[in-house]
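Take a look at this one chain, the form predicted on its own, written out in structure tokens.
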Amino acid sequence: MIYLDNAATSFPKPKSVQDEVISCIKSYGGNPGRGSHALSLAAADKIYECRAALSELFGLGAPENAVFTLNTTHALNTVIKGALRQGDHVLISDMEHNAVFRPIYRLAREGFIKYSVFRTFPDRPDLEDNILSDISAKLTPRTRMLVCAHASNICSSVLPIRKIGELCRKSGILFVVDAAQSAGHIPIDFHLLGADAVCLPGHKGLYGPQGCGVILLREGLTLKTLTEGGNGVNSLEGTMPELPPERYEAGTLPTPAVAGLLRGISEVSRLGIDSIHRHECALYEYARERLSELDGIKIYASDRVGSVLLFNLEGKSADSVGDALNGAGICVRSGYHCAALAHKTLATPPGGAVRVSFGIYNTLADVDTLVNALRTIKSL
């Protein structure tokens, strides 16, 4: 099997993130924060650490910045429901992932908020400066928060993000980054960013396992809480407590993934995320090149080179390429990805597109072997 699926999420996971998350269930795996026993004191030390590697590995400063959550999307509806207020209004931008827009659209049906979406693909060619020049122009005394993708979840695009937080902080409003496809892949620095919060998850290019997300919090913003429950701390009280990350961790955790997260952080440390983006930056230009060989090809964003690309096969649909390629051994991932700003923006056709996303363990013979593949498909 062939795994070209990463944007979903990182398969295989490395072996010192399997191994931490049988030790964990197998010897330490206590609640952590519930109790002063051996177990459940490991398991808090276990969280702790991983707040700490996150802190280090972003620039946040204060682990107890590093929030935990279910996945990115759980994390973002926590920061999106947590900050906006009655009549605000939120920018967004035309290549977000159902993660932003769903939250966002939700709450402007419901005549809470109001909303407006910036272009990333301009028509003229000084492409950053456009973007922020139609932010600018969509900005109202109403504005509260700006919510956007770094890097784009169907094709290799990455938005001007220091430059948005840099109009962000001018205008004073707030600046929630999500980094479901940057983090691990593009080097994040969170005070250079400008962000008020940043979301990732643990399990893309991180590599650690599913179950375990996270937000990254400006030191000093307070939100509203999206969930309510016991954490261990001032049980006595009706409140959540007021300081993170507990105001925010309602429930038990995931220990076993926060754990696994551990060791994927390492890994990624280990080998440097410059390193990781130029290994995907590399497997995607030779993919674009063998690709190119073929007949009747689309890649959209083409220009646009990281670790995600989309493409069409002219006179096939792009479900039927995926249900082939994963007849041929190949995984990978065809129709509209939860993300249909972002397909309209790149203009696909109905049924969407076929996805390919790339990891560390994808090598130029993964992208021979696809290229083999569609050949023969094609031929069909």
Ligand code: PMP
Contents of the next structure:
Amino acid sequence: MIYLDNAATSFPKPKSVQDEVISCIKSYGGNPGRGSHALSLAAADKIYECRAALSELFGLGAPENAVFTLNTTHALNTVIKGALRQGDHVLISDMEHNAVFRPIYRLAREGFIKYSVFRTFPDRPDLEDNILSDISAKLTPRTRMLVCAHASNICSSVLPIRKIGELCRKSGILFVVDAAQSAGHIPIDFHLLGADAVCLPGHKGLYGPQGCGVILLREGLTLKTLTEGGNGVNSLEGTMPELPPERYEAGTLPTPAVAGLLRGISEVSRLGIDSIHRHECALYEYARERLSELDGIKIYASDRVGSVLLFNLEGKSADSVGDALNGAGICVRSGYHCAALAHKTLATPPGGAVRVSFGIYNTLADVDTLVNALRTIKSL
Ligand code: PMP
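Having seen the form predicted on its own, could you now give me the structure of the form predicted in complex with the ligand?
Time for the whole complex; same chain goes first.
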């Protein structure tokens, strides 16, 4: 089996991650923060170590500002719904995943907020400055937040988020970054970015297990809580604690996933995010060159090099190509990738397109196998 669906979740997970999850559920997985016995304390230590590792990797400062959630979607919902107030206006990009679009859309449909969509020109890297002018043109006196994906999940387009962050700060609006496709793939420095919150998955570019996401929160930012419940802190009070992380962590944490994520972060740090990025870009460039040998192939936004490549084969539906590749032992994802807005921006046809997404374990030989399989599929 060749796995080329790392944008959905990375696979396989490093051996150290697998071993840590097993060790957690076999040897020390008490409920963190729920008692003073040895196994609860051991689990709490792992959770803290993972906050510290995240803080170090992303230049966050205080580990307490790394909040655990179930996944990126939960992290984004927590921040978006925790910060917005009745009558606010929000800016989102035209490349958003449903994890951003749907919460915003629902709040807008209910009349709670209004939103506008700014353009990102994903197939025109030369138009980067136009993104900033479009944002400026769409700001209103009621704009309170800009939320956008750092890197797209359907192509390798990356937004100039440092410049966007500067613009948000100058305009006095909250800046929320969806780093689902960039964390672990592209270096991120929380302070240079100037974001109020960065939401990211444990299970993609950081090579942790499924089951946990993260919010990196700006020091001093307080949100309304989305979920209330127990966490072992201030138990006699009816309200959630005031400070992160416990303010946003109601209920039992996914300790095995967090413990595994700690090892995933070690692995990513050992390899170096710059070198992971170079590896993925090299695979992209090779794939673009080899795929271009096929007649009737359309690669979207192909001037953007990174870990995600999107294509269609003339005369074949995206799903039929995805199914045929699965039959040939190659895992890709076809369709709309939970990102209808982004597909509209790239003008993919009905049925969407086929996505190939690389990770640390992919090789040039995987690309050769993909191209050979597509040659056969094309001839059928
Ligand atoms: N945002 C983007 C850009 C994504 O690619 C994804 C995952 N496909 C998400 C958000 C949602 O991530 P999760 O599955 O961790 O909730």
